[in-house]
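Shown here is one chain on its own, the form predicted alone, set out as structure tokens.
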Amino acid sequence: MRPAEVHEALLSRRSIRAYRPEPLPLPLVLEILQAASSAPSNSNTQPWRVHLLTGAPIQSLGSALEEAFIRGKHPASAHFPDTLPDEFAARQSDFAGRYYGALGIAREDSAARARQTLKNFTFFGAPVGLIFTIDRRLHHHSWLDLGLFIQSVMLAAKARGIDTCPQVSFSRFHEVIAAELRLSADEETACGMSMGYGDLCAAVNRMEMPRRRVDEFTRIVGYEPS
């Protein structure tokens, strides 16, 4: 792939939360996963495992997750610490404003926000859902390897005109997912991912997410001023 193509895939990738109904051919999805498997991992341990769903199985899992969410059968979110440092809390708040604003949902409308959250568990209507798991006996360095693989999946998909959305919300529902997918005792749910052709008419898919400038997150050591 030419540098310009890599650059375009990186800049054009977005987390898509509304999809067209067109199915994805299995060979295409497998091609994406095979390409992503070239991602690096510590000592080539390749700690990722992918559960690929479509059709009736994706509907069955979605129904089970919706029921668990509505009935509160899940632990509280542990995605972030109870108190986020100000820097990160500000960006999280900015995201929420943009996200619910694009959907026309007021921040105080908890019922509408819950209905939108439910869409996570049906993969936002995407034809393909992926559940990523990892062996719970591994350390957090292996979770970094899994993250590299997941990013590679998204870029390999985008290079083929396929949209995705990584979704950490699935991790709270490991027990439901484990029962539905008959996971082994050593598997832990890391996240899910929606995959398909994005509905570019949906306002939620046209959100602009700001990114920090390189000079805001990079400390340069050793380079002489040019």
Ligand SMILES: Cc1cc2nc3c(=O)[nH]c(=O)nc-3n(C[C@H](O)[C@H](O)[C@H](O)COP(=O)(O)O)c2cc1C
Contents of the next structure:
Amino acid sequence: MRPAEVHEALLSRRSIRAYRPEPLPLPLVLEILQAASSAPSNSNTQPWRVHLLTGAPIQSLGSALEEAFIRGKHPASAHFPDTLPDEFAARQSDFAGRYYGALGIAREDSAARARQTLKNFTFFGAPVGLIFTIDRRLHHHSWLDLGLFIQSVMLAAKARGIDTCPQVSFSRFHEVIAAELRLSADEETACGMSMGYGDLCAAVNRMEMPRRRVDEFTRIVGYEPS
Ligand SMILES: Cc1cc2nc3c(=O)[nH]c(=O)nc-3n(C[C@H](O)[C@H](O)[C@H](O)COP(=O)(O)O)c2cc1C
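Since the structure above is the form predicted alone, I would like to see how the form predicted together with this ligand looks, so please show that one next.
Now the full complex is given, and it begins with the chain already shown.
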């Protein structure tokens, strides 16, 4: 294995939110998903399930979600607790500043923000949309497996020059998605993902998202101080 290539895939992956229209051939998407399925999982249970959409089904799901969003008949977002601890709230606010700043949307312009949120539901114009579901009878530890799989999908795509954006926005519209995609009763919508070739001219695709330094999130135990 060439570590430089893994490193390159890790560092060059970004969430891409504007796409060129070129389609992705089905065998290529299947190759990415197959490669990602080498992700580890507890007792090799492989709890992921993927709904792979392109073309008219993306438009039809997008329209149903848009309508649900506009009607406001969906459960409130439960992605984060009502009170986000200060440390995370600060990073979330920094993210929002960069995101809406890149789009030229003022923080207080809630209509423009809502229009941008809606773009999630047509996968930001990507030719391929993925909906990841997990069996609702599993415990939250199995969601770790799903997360590892999802990151593996993004890296396997990036290694092939293909961009992605993971999207939790889909999860609160489970009922709409379940009806549109005829999900089984045991499936819960965990996440979506846009996939395609990013429009690298779009300012929204050129945001820098800073990361903490390793010493800010690592407590070192047992190593001699250098
Ligand atoms: C589980 C998960 C859910 C996310 N959901 C969304 C989403 O619904 N919409 C969106 O535009 N970005 C979403 N993102 C992208 C994050 O905003 C992004 O990963 C973060 O700001 C870091 O930027 P980067 O991915 O470009 O490095 C999500 C990321 C993760 C890991």
